[in-house]
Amino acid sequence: MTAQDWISTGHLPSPEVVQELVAEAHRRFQPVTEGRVADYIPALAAAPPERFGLCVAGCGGPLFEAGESRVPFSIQSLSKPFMFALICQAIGEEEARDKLGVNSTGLPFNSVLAVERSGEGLSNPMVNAGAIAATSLAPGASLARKWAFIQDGFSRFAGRPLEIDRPVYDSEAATNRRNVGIATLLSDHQRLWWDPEEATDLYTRQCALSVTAADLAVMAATLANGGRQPVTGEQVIDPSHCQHVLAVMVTAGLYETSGDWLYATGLPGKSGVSGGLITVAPGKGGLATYSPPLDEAGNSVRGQLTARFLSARLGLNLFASTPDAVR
């Protein structure tokens, strides 16, 4: 018996069914008006609230799209699982866990309390503190080499070169003093492995990378597909790292509402303040949505509704089962 015998498997329904359900989700949730566009980063405040795009990418490569799935926006906190994946690949998942922590904080994404409360400066890679610490671990002896590692890694996940959205970067760099404070606190706890100001700048650049819902769907599908990019066929990370990234997404991907999310979808997910949201169905594929209006916890309203709908209708929930036949 090999490790491969214990891997979760399965397939999406037929392409016709998937496309029909993706289109239905777009029709169903486009009229939703709840939520507010993030305004604490000035460059994000101008996003039209009516924008809504979604894409499902199967592990075998097909894309199923509806709405504004090719509209670019900044990746923001959706970068966190992919950065953690790259660091697991670079230094190993056990060292990554020891240095970053993996337990849910139950607190907002930008809280400093989690760092202070742990006593060791640990949080997890899905919140700002752990994500900044993860970014500081990027290989390279200079800021330029570290950034090249990050940008190249994200581009391999997406299957195309990704570039910084310069207005978003400039806007965030001018208002990210809280993240600098978090980085300084991490350094005081000896949980940062680069200069605090430069580590924060790297993290800010990372969050400003421009993506689309279609990009994010194939990035999520790469995590669902044992680290192999379903469109290019490149093995971006080793299969063993995917399960650890997804485990942290399950417990902390939607911050203090991660329990509600898991209860509703049964899947690993991650949200971003620009309105993006990804959902990963191991062995099946990835779902990504873009809709700027957010709930009070900073998660896309339409994105959550879409994920709940498609998780049920596509049969993705990891915890769903039917009774075995009577023997």
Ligand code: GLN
Second form
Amino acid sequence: MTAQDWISTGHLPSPEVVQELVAEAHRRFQPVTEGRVADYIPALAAAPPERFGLCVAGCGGPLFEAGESRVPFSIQSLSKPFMFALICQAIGEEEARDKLGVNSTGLPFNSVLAVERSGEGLSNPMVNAGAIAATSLAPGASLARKWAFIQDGFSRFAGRPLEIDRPVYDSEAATNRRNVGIATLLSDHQRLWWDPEEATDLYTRQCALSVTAADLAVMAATLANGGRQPVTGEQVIDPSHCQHVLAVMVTAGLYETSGDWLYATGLPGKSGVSGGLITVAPGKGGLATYSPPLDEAGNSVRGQLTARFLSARLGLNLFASTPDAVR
Ligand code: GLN
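Right, and the form predicted together with the ligand of this protein, after the form predicted on its own?
After this comes the whole thing, all chains and molecules, with the earlier chain placed first.
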């Protein structure tokens, strides 16, 4: 038996079916008007609420797109799983777990209480505290070296060089004192591995990287594909790390509403405050949506509706089964 025999996933439906369902999801959810565009980072507040794009990337490489799938926006919290993946690759998944934690906080993404409550300063890498701690572990003995590691790693996931959205970076850097506070508290618990101000700056740059839904779909598909980028063919991280990254996404990818998300989709997902949402179907592919209006927990409203619809119609739910044939 090879390792392959132990992998319990199938394939996407035919390309025609996937394209039609992607187009249908766009038609269905474009008219939705619920949710509010985030404004605590001033540069994000101007995003048009009607903006909506989606893309499915199969593990075999094809892209299926609808709407504004090539409109750039800042990656924000969607950077968290990829940063965690790069850190698992750099220091190993056990050390990454010991240093960052992998349990749900049940609290909002920017919670300070999440750091204090465990007594050890542990949270998980999908919320700001664990994510800033993960960023502080980036290899390199200087800010510049660490940033080069991060930018290069993200670019390898995307399959093209990613750049910072300057206005978003400047806007968040001018207003991110809460994240500096979280980093300082982590440092006090010996849970930060770099200077708090610089670690927060690196995290803020990472969150300001500019991507499209098409980029994110391919990045998500890399996590669905044992760490191999489906378009460039590059092995970005080892297969064993992917399953750990996906496990943490299931636990906390949509913060305190991760349970509702899992109940609806049965898949690992991650949301971001600029309106992005990624969903990973292991062995099959990645889905990314971009739609700025968010629910109370900071998750894209149209994105969640799309993921729920496509999970069901593309047969992606990891928990779905049908009875075995009668023997
Ligand atoms: N950069 C944002 C922050 O730290 C990311 C949060 C998010 O996307 N939920 O506040």
